[in-house]
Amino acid sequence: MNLLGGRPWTLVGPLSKGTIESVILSPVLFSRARPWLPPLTGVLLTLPVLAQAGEETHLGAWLHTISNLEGPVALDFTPSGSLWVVEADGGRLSLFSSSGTLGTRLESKTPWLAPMGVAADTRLYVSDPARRRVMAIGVDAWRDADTVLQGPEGFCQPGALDAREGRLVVTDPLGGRVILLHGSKRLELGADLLSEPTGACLDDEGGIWISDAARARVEHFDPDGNHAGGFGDYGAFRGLLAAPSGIAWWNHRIFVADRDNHRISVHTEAGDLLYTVGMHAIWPREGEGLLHYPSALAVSHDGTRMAVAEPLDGRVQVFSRAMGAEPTIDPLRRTTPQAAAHYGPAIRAAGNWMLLVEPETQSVLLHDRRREEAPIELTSFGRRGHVLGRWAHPSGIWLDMETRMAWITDPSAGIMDQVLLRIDPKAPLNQHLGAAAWIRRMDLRALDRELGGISVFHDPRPTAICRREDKTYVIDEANRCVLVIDQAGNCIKVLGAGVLLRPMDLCFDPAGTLWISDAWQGRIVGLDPVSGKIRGNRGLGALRRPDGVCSDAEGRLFVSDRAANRVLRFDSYGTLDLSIGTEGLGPEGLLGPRGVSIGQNGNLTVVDHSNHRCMVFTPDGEFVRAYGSKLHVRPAMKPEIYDEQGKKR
């Protein structure tokens, strides 16, 4: 008999304030509502909440946070409840106990160069997109890795994984498909349906669930690989999705990391919304259930824990079960406005003008930099869509002041647009609505598969661009090269194939060398734009994850190191002579810096991506000003008044 009122009870979630912290349970604790809860006898339990069996519970009560991680991008629970986390910027896998204590840490460049996905089954499966392969490793003898799948013909870039009872599913976000392995059977899913599969999970019946970030959809495939339906559409309202980037299945519930909506969305298998977990963190670095671009998630085997990875903030938040059908929302938070959208990743300047990308609104912002305090937005153009004038994921930008032309790439669509900006650069400062006129769109997926004598295996995905002498140089992240496009839109040359692994940005120096930042090799590579031969390397041993790169009139190179939260300067001879920035929000603070640009006065502008702002420094690294989200700008502009959370001291 249960001594607690004679009725069966079950354990759910952590205690809220004011509830009892320990309960002595009588000889048997029945749990009809939760079959995963084992019988307990005479046990003193601390920190449970007791709920009458049959009452609804939800998985979404904040439990604890694992902090100081280096770019957590993937995670998975073991059957015992431990948590594997992939730290992409650290190039390692870390195992944490159920309480968040660090245990095992696997660090080496021998099995992998850039781990991206993880799945814990009878062995530990790890995807390494840098080497285009998936490995199975034993934790005890983890240096002995077996290659399970390898490209480039096999796939473009392996990403998220899931494994269950001998079945392994692997996403290929750049290739727009998913591969399922089961014994000797290999199935390719979604080749004509998926655009950017970012998350994958298996259910108990062998079905496969896929989150597609570009299409804002969740797709379902049966165990034989047949499409069995799906749900989702783009938007910010509850039930809609924006860049879903991770997915998990438990007990016929679908948990989706709704990245750009800053929440976890929980659905039935039919797609009906049950509840959401979290909302946008307003103050910098807020947590304890508030989310900031959640990019991956995992649910424990018994359904008692959910872990959510937030790579921009270097943390994993862990949630447990609690009473009620869904989480309660702070009434003050219901009316709190959303934080400002991110700048970035790219920035380009020419004369007094400056272009920035605002990826969450799928638009490009044109600024006038004549005002000393901060640039003034003149116009914005573009919105979400797939026709001329709209993009799904604007990424690379270029600006030509003389012709008033802008170029914008969209990797998810494989296109590059040319836009005329109908604004007089010498006119007084004023807004110019409707100032953009589309000239043409180039579909790079229609290019010949034999480009410059080098076989291209995958549809091009254009990202960063720059121009020189009527030629456009475009990074193709799918084929790891630079495409050279002439005025007629033809690809006349391919540079860097076989040399680059993860090209991020590019620029020319005054001597005509094309410099390309390579995140996975931790260097900047200089190429001859005519012959394609290597002219030099910068940053080996000093750079961790180089991103934006630009050159000044003296031939000095400035490169942002996203993982190290700083910008490095190399002189024209290749010597590292300056480091700018450190992690934080103050005048020296940077967090995940991306694009960089040199202005007419020689000052350096840095897209401080994870801090929702731009930072301006002199060429010698002295802080000039910050602009962007007010809460993130205050600590830099007035550090004596505002703390690192943007609040008054």
The other form holds:
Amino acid sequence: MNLLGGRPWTLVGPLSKGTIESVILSPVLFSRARPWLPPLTGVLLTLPVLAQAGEETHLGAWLHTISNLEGPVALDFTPSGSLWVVEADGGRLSLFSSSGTLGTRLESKTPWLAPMGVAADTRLYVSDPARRRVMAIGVDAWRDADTVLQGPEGFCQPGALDAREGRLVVTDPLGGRVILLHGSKRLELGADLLSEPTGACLDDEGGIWISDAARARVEHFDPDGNHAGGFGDYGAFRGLLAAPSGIAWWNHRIFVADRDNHRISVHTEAGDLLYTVGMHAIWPREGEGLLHYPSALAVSHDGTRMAVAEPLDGRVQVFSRAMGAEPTIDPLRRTTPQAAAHYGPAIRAAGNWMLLVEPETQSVLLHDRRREEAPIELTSFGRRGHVLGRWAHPSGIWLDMETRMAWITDPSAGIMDQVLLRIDPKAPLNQHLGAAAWIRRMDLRALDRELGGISVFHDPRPTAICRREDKTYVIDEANRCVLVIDQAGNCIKVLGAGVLLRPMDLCFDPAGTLWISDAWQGRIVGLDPVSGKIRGNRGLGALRRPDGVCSDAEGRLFVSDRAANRVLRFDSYGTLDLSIGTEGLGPEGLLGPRGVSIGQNGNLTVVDHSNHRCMVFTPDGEFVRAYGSKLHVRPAMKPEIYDEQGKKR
Amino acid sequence: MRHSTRILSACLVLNCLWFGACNDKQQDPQEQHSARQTPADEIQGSPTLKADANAQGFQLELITSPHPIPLNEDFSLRFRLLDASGQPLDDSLEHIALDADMPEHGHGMKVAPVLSQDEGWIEATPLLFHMPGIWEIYVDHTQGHVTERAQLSFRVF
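What about the form predicted in complex with the partner chain, after the form predicted on its own?
Time for the whole complex; same chain goes first.
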């Protein structure tokens, strides 16, 4: 088995000007049993292509889509044109031929636990953030993997990779740096500059290009690791970037997967925008060139293909070359995306109120739930920025009805904010746009490195939060633990160090056990909040990628499983007694469920993240209602029927 | 009056609007600290505005120049921070930040004021309220790893 393409290695030179992908066909044509159609269509389409040989082309015509993937987060082309895709939720690597046919699939556990990045050079490199290492895998014996980089002292956890001619670049998004390995030489880049490097690529002169999602920037380093410039600023207009997550270099062009703008930006090396590819999908799962949170991309060695990974939709779209010079205007309909009700992933309910993160505007929404049919938005607060009152990436939230306080964490800045909501929950429903008053901000990065008696290696990244008895429990994604913070802002204890791998969310049950979902271990861990000892486990063998967790008054635990598209319920004895939801858009449909929360009436609200909506279920799993984006809500609701007088039946 | 603009009210006015509408007899700690602020009628007649930090870690004294704040014209502020006993806080500028926002519109000012220290007072200039409506001025003070905020609200038209 040849893992680097299944074919002998051939070096393909860069696409010369005027060369065009010879056949650009929709796979739909081949789905019907008409054997005469492919050759005929091929001839018809090839003729005009050949006729126009010599014309300029650009990369950006949709070619085909590889669907039904489990959280594709990274990809890279082999020299022969095959495509490696990392399926993070499935914990595996899949190799697809140039036509999108599945060839090889390397399953998880050996040698990696949670692959996150891939690069195909003379060897295949795979990053495994769960074990904080990068492996080099032989062409014919992938089980004999060499570890080429190991943490945690060297770096926090590896993410995206790129490799070229023996040089390997590794991003460390949680550590805010990038590492370049070349033989025995190791360079650390951008430690004082980068905030959240999520993508990196090498150019043919040895330069390194890095996309920094939190700073909405692309940075360039020369082969010696010196900062050589960069471009980008935050925004939705063309030429601006919202969350540059993936990056690729080909023929002096920089291709950027701008996740939150739902498009690919193509720039010169000086940063000038040449053109964009794709736009926000309108209908659920709409594709064929429409993009939905593109997170990574790769360009084939010969420049004829570009593959774009969309983890939320579980697919990779492949683009080919299109006729014409690089367009100076977007050839598609709309160029400016609009913020939509893209809820989550976090949600917290308390009394009549419900707090939700709105990721595209970096704000937090406060809803009132007194009306049965749908919650009313009372206020939203926060926006993008770094000073008090602004965030780069609001993540963890907590709500206390008694004091009307909200707590919000921002992992990319390492901070936790406390906000007073100046609204009376009993007052008539009304919007209060200026209701938030910031009380204080705690910079967790300024805390002592000896947190609660335990040494930590990395700047804390607070991703989730809950409170109990004047103490705040914060998940620190970087150090894989829970920080316990007192009223004065001091970290008095660290829980779960050495136990947790990928803590996602946390909650207390009525008995006082702190439950933490761990995505990479596929379980919920129960800890004693005083001693830190393990009190129990839930979901081993049943959960694949547990995410949100909450408890009801009876001590039952509800856990969302992002990879399995369902929510599981465990009774107070730990028995799995209910599964809610299946993959889809209907009344029982979930796609990538994240945050979960129990309201005062006992109903369960689930952030149906990839469906851009919230779903409400009774504690026994019966669908109650959905709300959010209408296009995504409608399939879940009963059809509305009106009589001749226009009254709803 | 220049451009027919004037300050109608300061922080307490809006707090009263918010909390008065609440009609909640049980005051929480934040309501108590709001009630301790200088009454609106005193602020109206005085060039010195006062407010407690939202977490009550310090007090803010602030003077606008000119007074009242003009619409769509540069103005400046002089302010100082006091500790709980009313003594001026002796702190460097790097621990103090000032900003202003229109929370109902989700935007701030088009200018970035520069801070300078002068005999215990801090001067911020320029500020510009380019749009009529409710503005909030924020003064943030950082001590160690904790930043606290004091804020004052103005209706400008």
